[in-house]
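Taking the form predicted alone, here's one chain by itself in structure tokens.
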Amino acid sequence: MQLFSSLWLWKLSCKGIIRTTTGQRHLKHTHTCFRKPQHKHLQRDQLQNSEDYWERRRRTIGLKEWDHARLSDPDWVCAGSAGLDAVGIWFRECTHDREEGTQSEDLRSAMGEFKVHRVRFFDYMPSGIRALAFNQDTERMAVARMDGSVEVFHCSDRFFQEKIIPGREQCGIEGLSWVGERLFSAGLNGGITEYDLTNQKVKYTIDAYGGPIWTITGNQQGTHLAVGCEDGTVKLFEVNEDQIQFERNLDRQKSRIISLSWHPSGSKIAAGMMDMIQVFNVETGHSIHRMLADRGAGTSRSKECVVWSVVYLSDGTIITGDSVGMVKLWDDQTGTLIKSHNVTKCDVLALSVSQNEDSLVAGTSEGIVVQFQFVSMVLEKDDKEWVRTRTFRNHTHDIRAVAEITTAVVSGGMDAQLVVRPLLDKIEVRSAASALRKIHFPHRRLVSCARKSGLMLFQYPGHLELWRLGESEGKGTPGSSLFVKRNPEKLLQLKVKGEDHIRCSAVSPCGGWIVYSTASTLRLYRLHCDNNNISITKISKLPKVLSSANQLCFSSDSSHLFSASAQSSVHIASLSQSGCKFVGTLKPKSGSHQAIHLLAASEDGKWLASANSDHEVHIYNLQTQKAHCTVPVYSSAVTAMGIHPATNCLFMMHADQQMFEYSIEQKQYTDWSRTVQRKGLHRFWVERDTPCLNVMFNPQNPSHVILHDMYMLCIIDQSLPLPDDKTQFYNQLTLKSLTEEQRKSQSHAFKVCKTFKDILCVELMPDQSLVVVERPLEDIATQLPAPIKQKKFAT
């Protein structure tokens, strides 16, 4: 449990901004006080300028360092506003942690009243980052976790998540490998892993019978796979169509092997050890040098040298990280030493050379990336050397992978993020790939929402959790806080029955049934409530389709579920107090074999709707069983969908933030639709780096459409016309300081929030309350391992 020293209500009226702070929050009282805000009067333009720098400062800094630098500045006084309309828009914020009190803030405006349970009982730990691996030709970045899970982004679409393969227990990857299109795995198990990327789930798996396996790469030829083994063996397999199979063993070393680079030719191969780097024929499986790596001065003779990390040029230069913090220059032609870097005095964990070979990153256990670069010291010279040039610093510990793609460098390791540092001198326009990136939640929903019950569903990767949340005495003026009249509760905690890790979870509307999804298995449970009696019923008897499911969703009645199973294609199951009965499956025109990853249901039961990785989104008619129609497929994945209960609109966001509204009975795009991409949305919206995760609806205000990503909540009104770029985007200071008549005339469509950080989900309930469920980054920082101890100065 976690108590916050301070908490930051803002309250909104048509009159101003004034800001109120509560004291420090116990179980059994809150306290209350208002002031007014202290701020200067700027001019137009200066507000303008003010909110812009701002906005900048926090593409370019971290979360944390910006919430401090927003609140600290006694001008940013609508930071975390919702926006400002012709009526004054009005909080009610009820904050929910484990045991403690409440407290509430109002939310007026012409888009009703909302009281907001900030939920942050939900203890999501991201898994760490293991091993990374780029295919240059798909621009595919693979990485692997702790937890055995991979994952797939998609570089050139804003790097959307779009495959996520679960992981197993006692399943730990050491290293990836891309062969083309097919991505292989190894890991301490001893087991070389092939993955089908199409259905999201492990292919097939084979014993190297060699130990644990320590690394693994694949040739520029794809032909063969080279794993490191425990036991001193670097092990060929030849890559056939259906599955690897082994080839031979290269000379067999006293030990283990660490690292392994091909040369690209396919030719030879260098392996890092204990102490030494060995350089293989492949033709012969002979070691042709051993180079002895340098312990350094002042080392323990009883210490190992350790070489993580390898890598094979294409004129015969083998660089090296090792545990003595150097980074290494060898000749294969004599086996002798060219060149040292002293980089760090902890550990060199990885090394990657970009596609040109002219520019090397290394990644070391203080969480430092430093990047080297091939450039000839005296202009108009032709004589070349690697120099170390930059030094990035964005992580807090040890960086176990490191990947130089064609316009950044990808970092991850302990502390679970994967940042996307980009490499200014080859971005030519500034866009949205000139800015810092980084990616801590999966772009995955793990929250699901029981809206008529008040049950919330929370997925961890080996069981799940179900809440219900707390209650609030009466109701406040705005501003005021309320005392905690029911607790928020823990009513189940569902185990996963084998070694896989759950895939995919809902919990119905009615709060009546909850599923969830392996890879291999599908479970089907009936909750039932009895006053404070809580009991669930496993339902053995499920139709053979069910087996597993790669998406769920129940329709809003309850009544039915929607499983997303293999080859694009939904099943359909009816739910009764008698149990789960197969009604039919929906398949798709189009012949996709890709997984679905997204499913929407209609208010009225009518319509369904389903999104793939091929960016496909197809609709059906559920009262028929057949397919509807089929979306134009748009250049960019969906990210988030949903349908909208009056006009059965599908309203749908991408992954570079664009948006498109598409009516399903007229089978073509809204007016709205066709008007947002003909004027083109603000830049800072399409600028954000992170994916919309929801997509809601007002049902008592028709035009008003409710999205959210890690970082704001926005409410979008279809009744008020877009801004442009020449538009003040955040412009509630503005709107503050005009009259009423002018501030009809400064308003635009899209009113942002940023109160709440770090968000997993938001949902709107049927009594017009916000459930925004948050993980705060330095939550989970403080349950990660203590990084290495680095000397501060003057300390």
Second form
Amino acid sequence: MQLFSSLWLWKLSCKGIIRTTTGQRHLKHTHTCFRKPQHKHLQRDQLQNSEDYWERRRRTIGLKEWDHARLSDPDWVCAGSAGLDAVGIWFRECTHDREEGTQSEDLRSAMGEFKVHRVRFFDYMPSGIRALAFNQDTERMAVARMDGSVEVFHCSDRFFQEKIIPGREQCGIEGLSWVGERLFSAGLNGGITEYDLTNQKVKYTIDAYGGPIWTITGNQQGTHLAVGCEDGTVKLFEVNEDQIQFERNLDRQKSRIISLSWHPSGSKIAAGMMDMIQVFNVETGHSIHRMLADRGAGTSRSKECVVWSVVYLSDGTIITGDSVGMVKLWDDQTGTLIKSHNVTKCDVLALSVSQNEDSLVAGTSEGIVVQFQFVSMVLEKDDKEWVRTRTFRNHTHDIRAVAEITTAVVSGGMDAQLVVRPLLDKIEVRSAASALRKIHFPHRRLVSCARKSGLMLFQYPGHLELWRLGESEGKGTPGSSLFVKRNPEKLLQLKVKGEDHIRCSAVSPCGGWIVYSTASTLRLYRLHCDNNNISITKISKLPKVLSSANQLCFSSDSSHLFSASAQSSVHIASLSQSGCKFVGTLKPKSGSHQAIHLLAASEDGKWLASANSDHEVHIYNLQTQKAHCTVPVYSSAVTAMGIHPATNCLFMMHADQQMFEYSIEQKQYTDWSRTVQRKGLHRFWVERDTPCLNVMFNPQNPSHVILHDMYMLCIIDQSLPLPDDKTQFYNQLTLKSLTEEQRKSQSHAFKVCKTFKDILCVELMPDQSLVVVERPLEDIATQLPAPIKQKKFAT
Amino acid sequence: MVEESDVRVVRFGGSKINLRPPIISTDSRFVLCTSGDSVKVYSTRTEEWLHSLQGHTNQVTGIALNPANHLQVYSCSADGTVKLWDFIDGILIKTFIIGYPLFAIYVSEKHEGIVFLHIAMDTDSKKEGFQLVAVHLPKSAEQEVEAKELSAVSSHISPNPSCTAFGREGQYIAFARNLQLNVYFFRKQKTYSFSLKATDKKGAKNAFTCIACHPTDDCIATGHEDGKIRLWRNFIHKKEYTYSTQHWHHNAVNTLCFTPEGTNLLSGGIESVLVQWQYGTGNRKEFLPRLGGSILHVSASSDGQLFCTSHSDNKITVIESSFKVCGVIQGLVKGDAVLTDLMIDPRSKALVLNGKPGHLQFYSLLRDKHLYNLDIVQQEYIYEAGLDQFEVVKAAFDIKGYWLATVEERGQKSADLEFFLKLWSYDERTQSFVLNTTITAAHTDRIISMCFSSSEETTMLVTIAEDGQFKAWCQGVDADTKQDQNFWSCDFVGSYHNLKPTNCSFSADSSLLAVSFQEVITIWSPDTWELLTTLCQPPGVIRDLCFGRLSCSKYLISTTTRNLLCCWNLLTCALEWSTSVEVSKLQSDPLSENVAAFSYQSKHTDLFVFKPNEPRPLFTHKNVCSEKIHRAVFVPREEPLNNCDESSQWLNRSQLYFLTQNMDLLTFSTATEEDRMLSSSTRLVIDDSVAVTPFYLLLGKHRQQQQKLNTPSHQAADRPQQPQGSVTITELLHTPAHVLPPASVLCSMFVSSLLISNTGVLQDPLRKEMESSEQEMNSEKEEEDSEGEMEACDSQQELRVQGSVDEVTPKLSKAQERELKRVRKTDFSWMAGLIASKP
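Switch over from the form predicted alone to the form predicted in complex with its partner chain, please.
And the full complex, kicking off with our chain again.
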């Protein structure tokens, strides 16, 4: 902490938490210099010597020598075989592993419907969660991450990630606060930011002039925002119609303000600082009470006690969580300690109280969430006390933020997962909505695929990577590996210019164009690829309307670029060798102006569908450039959609796992869709807790719809009957054991494959191969900083 | 045939004192615990056994203080009665006959006149279902009342009584079974139940093991199989109930107990660490480790000053509230199995068997008190499962109790067997056994059995081993070291056709040694080591060997694996008689001709007592218990009974104790014995106004004497000195301390008064002993006796000449006084030895 004063605080870039050997934590700010922006960062990885790879592979497996005869034989690993139609999905896999920069293909072969590229070289790394803010009225949860991005989840719509506002370099968000439906954040760069949630971008940032801001909180009346600054001031800002206005400072303190909490009446404010808690009268600005927090015993006595979190209850109780590991209850009338609970040996980093103030959750740096409840000690009497009750262990790392919502405890921390732990006593009916939910990956696609040329574009916050898929040869039995003829290859890495992070990106189906957009700019590149020479040129003169996009999409023949922008409109630009030309703008006839998060173009280039975060789906005729129709609005958000290449039906997946098929030409739901709605979906399908992220169609079999979410891949055969609740849902194994006759009566439309895990993206290539981009959670875990070492029994 | 009469199998001495939680009396002076068929009262200060409450005819299964009167205690028993006792005086106040076997008792202050009992759901299947019933105890002046007003509170409760507890002020009762917790509110007459999942993802075992309710808050603490403790609150809501979990124990929590104020929660388990959790402050806890066996029960006194834990090694530990052990009440230590035989130490008449790992324990059955542990292995025992550690497997005493031989063994299961033969001599000075000789490789294979010769002059030990040899060990001066001490060395090695020996036995006068080799019994002369004869009665390997005693010493009894009991006449070397009976244990009474044989047939054990000279059992007891019996011992009585009844005559001299396979020590009791005990229990009346101190006890004894002296029809007025003694004492007790003359003045007066009474005390047992010896010894052999005894006898004779004991003139000459003092100090234990040695 002492480091602070000596640092030039405004140029802080990122904030990290490191631990010394004693397990105590310090805040350390590193000062990074600005890198000179590189124009075209072209990087071509050298093709790795495959001999070298095999040698290393051999050593890792522990073989003395490769059996060359077996290696050359494509069928050297075989496992299982059965009838094709019975099981539905059989794969030929080829795994793409990245090992220390080597691109390799470990080929497995199978005879079956699909050859599978298992892609594991997308090193996507989610960013740790720093702050949470729950809006009771709209049931939205705002999440701020370490990289400065802010996400909005819809709590009653299966925690679908509705909005993502990408972050910027050097903007460490420390606090989030809702004021009505407006969202504010404050960070170590000293500024308060308001977000434009309609267009999913930063509205404005104003400087608080108090140094880094550690905390921000709005009062319940929605009139004021209070921020706690490094210089020891609590600054009050008045919330106006369109801006916020600095009002005044409360009494300045000697040390920084770490945490703040308003009394629900708005007349008092409690501030957590180093070694103490101050209670201010908001009207006078003077401190009413000064309560000293104990330092830890023993060696930690010399270290300051940081009051990480404070909660002010309406009955005048102030609850604090500090770096000594205590949750303390104070009385604001007398300024005395009522009770203290030792929760952990490390820090209590976050506190959150439920709406009716009968439950409190505390997140600790050991990764546990402790619940306290306000329980009457003698039944049917009113003398209640705060009692520690439950403990939830769902995190491996520090919990930086917790929030108690109506029916669940939401927590997030360094391990970058958002955990929704339901409180079963608050839930009336147990259902899919009340299950434990862990959100690891964004509900957006980070991978786009040039289907015709076998290129993959991976979107990282600050750069893009373009890879060419490997090739394999030979055939094998289902489940076995194929031999890799050519390794996957990283063609280029494109670094973003400026400080903003990438919002969306796309590669054209032909592989000739790459486009990405940040909050401020949109860049289009032409990609020249002949054999081993890759070159890239930036299209310099872009139409003015293409300044920024919420979502980008190419037409299937790569001749047009669709860019979703403000007011739910879509701009069309035609692409040619000479450059990019603005063609027109598609505007919805009516409805909301929320940002579009999904675009789908038809294969024949005739239709374009767009979905926005108000759950509206508009369909445009590209030939007339007019709105064609609007799909009836469904209560749940659209998570994925696609237009069938043969029938031109729009297939939509929703967050509550419902599926609809809408015939564009007839402007009505198809018969199949009506049947689905009438019969209802299988319980197991509806109870899945992750949204479907992509809809694909198999050109070889028009009745097949391919879907995927994080855990599974599913083929829906629209020609087969739908399962009802009595039939076995996951029946592939059962079918395998049945005879041909019985199989027909038993099989149903859903064929689920759980061979792949932690799927980021699945794409069907024209050559009937599937690309499965996996990001194993174990790999993410190994890249996280080490958690606090805890002694475990019998170790 | 003798029909079974008033001889009954009872648990007496060495019983489990850890079956149910001990109770501390309200004034913290007494600890009460169930022990076999009685309730024992111990002092918390001195750990002494004060008395026991006897009257139940089956195992006592629960005790509870009467909430209406803190000096009374309820006890329930499997005999179907609830008894109310005054536990200080040991008086049975009332008996309530319920009529069903009872398994636990609970009382509550709120429910006056009602006791809650566990009874079996079905009388047939005892282990299946239990139900909790409330019994209204009728108010009646009679001693024995039938209580038939039963109302079921709940059926299907856990058989474990610690899974039931009363809540705050008796408003509700909480009981758990497997994975379900039920709370029954008496006022609302409504049950709330909460259930847990059997296992969670991490494989936790959630079954309930015990329960405790907070005295002032509505909080229920439950212990679980995986060591978790849950604190339940808000349990009047179906949904909004909540619990917090605390986890320290790594294995099942056996017991939970809130302190009376509710500030702390005590818990214990297999770790044998008493944990004190501070209530309301999360995980702040204190530990009291290394308490011995695993903790089974914890209870707290009503003022919270004392805690009691009972342990699996039959021990009660008294702990102060400052977490300091202040007393240990040790019962008979029972491990998983007794490897050594049950033995009687000839000196102390204590029962000797395996105790703590690597130890022999000495347990006085008469006083029902653990005397001491003798460390045989002298190595640290590591408390960990699966370790192969040294264990005492064999032990034997010589006839005088001067020598003790032990065998310790390691590697019972594995191939590399390791064993030591150790010989211990009794050291008069330290009053303990000291190691004399350790023989590392006594045999090349495992020692099967060993016995001491019973002759007077030389002591000899014979060991037989699986290597086919028997060895005789004698004490001799070591030629190399030439020290004063005598060490043991091998005297003779014998074998018979390379057959494996199975058992060995010396005749009563040690003139013959019988060693059985498979089917053959060989008779050797220990003096010349000459094989005298062989006896054989195939088929069947010889299992037990036993020489007859006293008048039957010419007989040798053997049992075989083929269910044959043979009796050989050694004079004719012929089979006298034999009978087909499956005998699992043969035990001869050292004080009589009687031999007891336990026979295991069709899932129950029968007892036959017979004399070797006639093939007709003296006494038969069918269905002694349902298990096979391998260990039994005759324990000589302190004073013989004089039963005239033929069936119980064999129990006059000594008592037969036997150990069942689940480690219950049982014995036979006769009707006369029970009568005597009952009379003694009512006789003992403690004056409540005087604290129990050694001084008081001395005084009490004195008073009893006085009463005894007063009561007889003899002329009480004849003793002018006696009242003086009591005057001294009353003066001493009732005069305020500051006006008393110096202690030195009072002392002589006081001591002299005591001295007179002591002669009275002493003379009684003396005379009895004399009489008994006279009874036994048909011939007069007193000339062999030591001078001291002669003198004692003389003095007695003198007294007899003077008239009755009561007429002893209190004024004794100085010489007489000295004489008396000497007599008092003389150890009369040799007398028993004398009696035993003289057949």
